[in-house]
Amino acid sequence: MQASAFQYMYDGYGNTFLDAYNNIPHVGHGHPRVVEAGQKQLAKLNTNTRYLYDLLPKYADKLLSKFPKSLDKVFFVNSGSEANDLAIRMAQKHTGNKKIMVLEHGYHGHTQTGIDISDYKFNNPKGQGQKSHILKVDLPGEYHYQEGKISEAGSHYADKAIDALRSNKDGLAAFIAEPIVGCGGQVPLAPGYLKALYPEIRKQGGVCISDEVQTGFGRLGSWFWGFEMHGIVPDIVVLGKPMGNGHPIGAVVTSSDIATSFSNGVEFFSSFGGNPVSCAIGLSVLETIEEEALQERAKTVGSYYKNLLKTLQKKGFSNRRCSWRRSLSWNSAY
């Protein structure tokens, strides 16, 4: 490819590609808006982030004003990947605990801290195994449930959850999961699930992590964030991917107790996370989802695309009913 612009992408050879599958652009290749706040930034300061300046509070303020008042204190880094990272070193620290509880099929970066929570990793063939702090659980989807109503799907697998969670005597730093698992096929996890295994968690002394790198900023149409489709509220959120449209940032989103504790260890410190550039675009993108109404739009697209591919399904495509219904669960943006 040689050049983009909002949904489209041009090859050396003149050749036009509606970019469908692209997750990184979230309001569209080269967006004027975009451009050029970097643009201007880039002119009048970008330096490391010892310095106090006025778009680090500005860009902070507007995205917590995303999230719920419990969720009042972010730390910016370079990527989803980074940020996971963070995140888990957050928990670590303020649990004392090391135990982490994952999703099968799961993804969360390429740290090395990232390949130990992610089963998608580290269960591959040429995966490192699964370590011994990791307490991995099954994926919560109604596709293969067989025991019952699909309904009663999202109870089931949170018994199955808590009953290991139980059985670890080792203590539990923390339980982190995508909304909507992308490397297992885009699967929600099931109605319910998280609203019964979040409160067993915290009982057991650790805190839940919902990784938002996918499925945050309004691309799932009727919500901002995917933790809001599940009723649910996380004592962590980790950010990245479309954050800034391109541009490399990320960021973790918690409590002030969680980030209290934190702050009794070593050092945090990120040479270009939340940058004056990386502000002036990030700002820029919550701006432009705002101003164009992309979440709403999100919904109605992805309602119309959701109703044609129900049709196929009633037209006898029932043999292919796992890769339909993982499609037909995402409302994108795209």
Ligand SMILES: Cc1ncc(COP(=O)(O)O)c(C=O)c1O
Contents of the next structure:
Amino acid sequence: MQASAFQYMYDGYGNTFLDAYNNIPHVGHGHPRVVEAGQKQLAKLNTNTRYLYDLLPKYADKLLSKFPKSLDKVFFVNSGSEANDLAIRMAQKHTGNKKIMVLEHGYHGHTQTGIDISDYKFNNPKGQGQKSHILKVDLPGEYHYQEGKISEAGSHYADKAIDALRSNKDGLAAFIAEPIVGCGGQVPLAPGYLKALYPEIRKQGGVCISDEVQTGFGRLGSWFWGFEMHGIVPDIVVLGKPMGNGHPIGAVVTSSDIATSFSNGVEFFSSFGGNPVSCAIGLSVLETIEEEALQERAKTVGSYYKNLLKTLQKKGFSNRRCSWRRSLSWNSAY
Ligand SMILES: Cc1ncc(COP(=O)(O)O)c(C=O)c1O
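Alt. form predicted together with the ligand, vs. the form predicted alone above:
Now the complete complex, all chains and molecules, led by this one.
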């Protein structure tokens, strides 16, 4: 590829491609508003968060306005991996426990902690294997459950996960899951699963983490965050990919309680996390989503493609979906 603009990419032979694959340039490749925001700020001030500057609280307030009131603190970092790493540190500090419950096929990043909590990585034939502080439960995909019993899938998988939790004698730091499991083949968690499971996680002393690196920022159409589609509010939310439209930025959003426990430990500092250029870019992405009504657009385009897929399904493609999905999950390039 030689160049890109909005939804298009161009190769060196003059071919134009519709980019339906990239899940990072959220508001379009090289969006002029985002480019201008970054260029202008880079010429003004670019430093780190040991200094005070207006853009940091301005962007933080705007981002937090998209969350329920209980989630009122944000920590800026440079990637989704870094954000998940930090989220796990916060959960372990807050709870005093080490154990993390994860989902089959989950992927949460490339740092050592990221790999420890990612079945997609540690369970790869060349992977490190499952560590003793990891408790893995089945992927609660509604279409992995018995045909015709889709409405029971959520409670079925939640009951199994609750049984696994009750047999755990080590105490729990966190449960982490994506609302739609990307490396599992974009599998939405079965309805009711998180609603049934979250109270038990908390009863066992753990916190609930939603990894919204892929699902966040309005791309689900009907919801701005993936956790909203499950009718629950997590204790920690992890952000990345679309947040900077290609510029490296991530964040951990959490409650005052968890942020306070974390602040009582070793000081948190990141040289580049929350720098003015990243904040300017992040803010321009949020403004573009709003001004161009991109969440609504995702709903319209998403429904259009969903209907086309339903037509294909009626033609008999449904029987092949599981083998198709499994090969996709092992070959996808996340
Ligand atoms: C769900 C999820 N979490 C975390 C990450 C890691 O983010 P990054 O690649 O920005 O480190 C990814 C990346 O693909 C992801 O899909």
